[in-house]
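The chain below stands alone and is given in structure tokens; this is the form predicted on its own.
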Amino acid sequence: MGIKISFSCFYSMYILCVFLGTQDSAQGRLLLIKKPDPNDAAATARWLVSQNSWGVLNTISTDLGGAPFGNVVSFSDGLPDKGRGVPYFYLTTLDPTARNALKDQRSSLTISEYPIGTCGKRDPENPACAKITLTGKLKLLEGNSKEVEFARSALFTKHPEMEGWPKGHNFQFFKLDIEDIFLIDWFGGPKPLTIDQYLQCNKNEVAAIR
């Protein structure tokens, strides 16, 4: 069943990596004019979180006695062409987020098909719309370990600017571990999708083989 599963994914990725975008210099990524079938949960899925560069991440709030507080963040899941679907993002304690989330990691991150344009004239909340929740634990990436050099590598490379964010701040690298998935991306309520399937929908394996 997994064979199967990342078969039809990278088949899938592979059509969509006939690159019929153009490349979007300000957020250091390539844009896919069309997205995967309705069909293919696991690579919409990955396709809404690569094309992606916010969303609004929600966490357990200590100031609000733990009432949900949602804030727009910037994220990055890799490199243009080699994100691995992990969320990654630069926080400060300065800000809720990240002060909630060394308390309590319990967060959720939520991410609209509507930036990247191809929503057309559809309002946001229409199901044809994709829009995707991915549940975990907000993790806080510490020492100089080689997934803090990746998440830096992603982020600096899909916010340029983040680079030179105030050091005094103290902004540091999250990552979510995600453990529930959430899609919409047609009508008939939410698609199935697990964790492995979508983390095994790995479109660099489709670019390796083109």
Contents of the next structure:
Number of protein chains: 2
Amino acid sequence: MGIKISFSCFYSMYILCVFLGTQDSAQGRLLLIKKPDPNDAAATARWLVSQNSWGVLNTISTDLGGAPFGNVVSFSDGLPDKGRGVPYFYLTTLDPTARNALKDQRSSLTISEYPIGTCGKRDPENPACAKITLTGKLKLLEGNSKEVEFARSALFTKHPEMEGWPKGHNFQFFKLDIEDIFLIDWFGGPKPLTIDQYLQCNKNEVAAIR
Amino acid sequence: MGIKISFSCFYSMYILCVFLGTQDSAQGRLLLIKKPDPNDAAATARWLVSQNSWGVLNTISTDLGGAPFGNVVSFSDGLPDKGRGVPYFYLTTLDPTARNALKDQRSSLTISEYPIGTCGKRDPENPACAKITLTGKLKLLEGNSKEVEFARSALFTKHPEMEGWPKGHNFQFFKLDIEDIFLIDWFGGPKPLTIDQYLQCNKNEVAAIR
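Beyond the form predicted on its own, can we have the form predicted in complex with a further copy of the same chain?
To see the whole picture, the full complex is given below, headed by that same chain.
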């Protein structure tokens, strides 16, 4: 009986792998969660955010006459394959992005499918090579709340070297409170997607543990 | 004599390759121009711009309350290994970025070394994994000027599928007139770099044809 269950479990995992497929990412790791169907906007959006480890975080630069200032940052929305959709960051005010956000929280995070390595020969600007921009408010997490613990765990798991970054640089945890989602994952313009649809989608997680 | 010259040329190319090194990029092509020394800010900046094919272009979104809106775009600063440093884009007003720029030209282009594939195991936010933000004005190129010809050639060579994009979408050429450069390529904060130093640096080109 025990053997039967084990075999059944092994067989299910095998079928799951064949069904879901495995894809090489640009970073050399295997993606266990296959890119969702482009018609499923919420799942695609969550996949893009949870599979990427970095993006461009945009703020309003007071130093540069109110210009939109993009900065390459690492982020995490949770433990690997257990993302919740809200991006967290580990930033220092030695960098203009954190300074800008403390003066004006308006911000966006932009992520491309291209560096994941699943766009094939498509151009990075081809609409079938997905991209997402989450617009909202970039907020400093203060104190030692549960959310700070979550952010620390989410970030340090995906970005192990962060834990050793210089204490004197005063890195702090920030999060993006999402107010608008711009998603292109196929031809025909941006996909309609509400914040609730995005945050409540658990298909990636379900797919990973099914 | 002819044989001697050919051999000498071949030998020089061989030495050049050994000297410059070849590096695998994330896109699977060989980089013939090695990453410059981080102390050479101008060469590093030009290398980042000429070796990358895409970045995040940020504009001010009137639709989203003046928020900074980043968008994944393809760009080119010239023919392969002959970049001039000024990024050109092929955009349609079906997309918010071009619409935003026609209302407010303030813009920035953000590029990371990470997708080039030369950061090794460094985190994308590690300062030794270089990043650059060019801030300035995003301008529509009108008419059939020599600059439009240059932009077309620069973009369609690096992004061949662009030439076949739907005519009805009214793609147009834009360029970023650079007013400020934010470059991080090592520890110790942003590297001082003027627009003139950046535009007048031809080390990449020299290294390629030396």
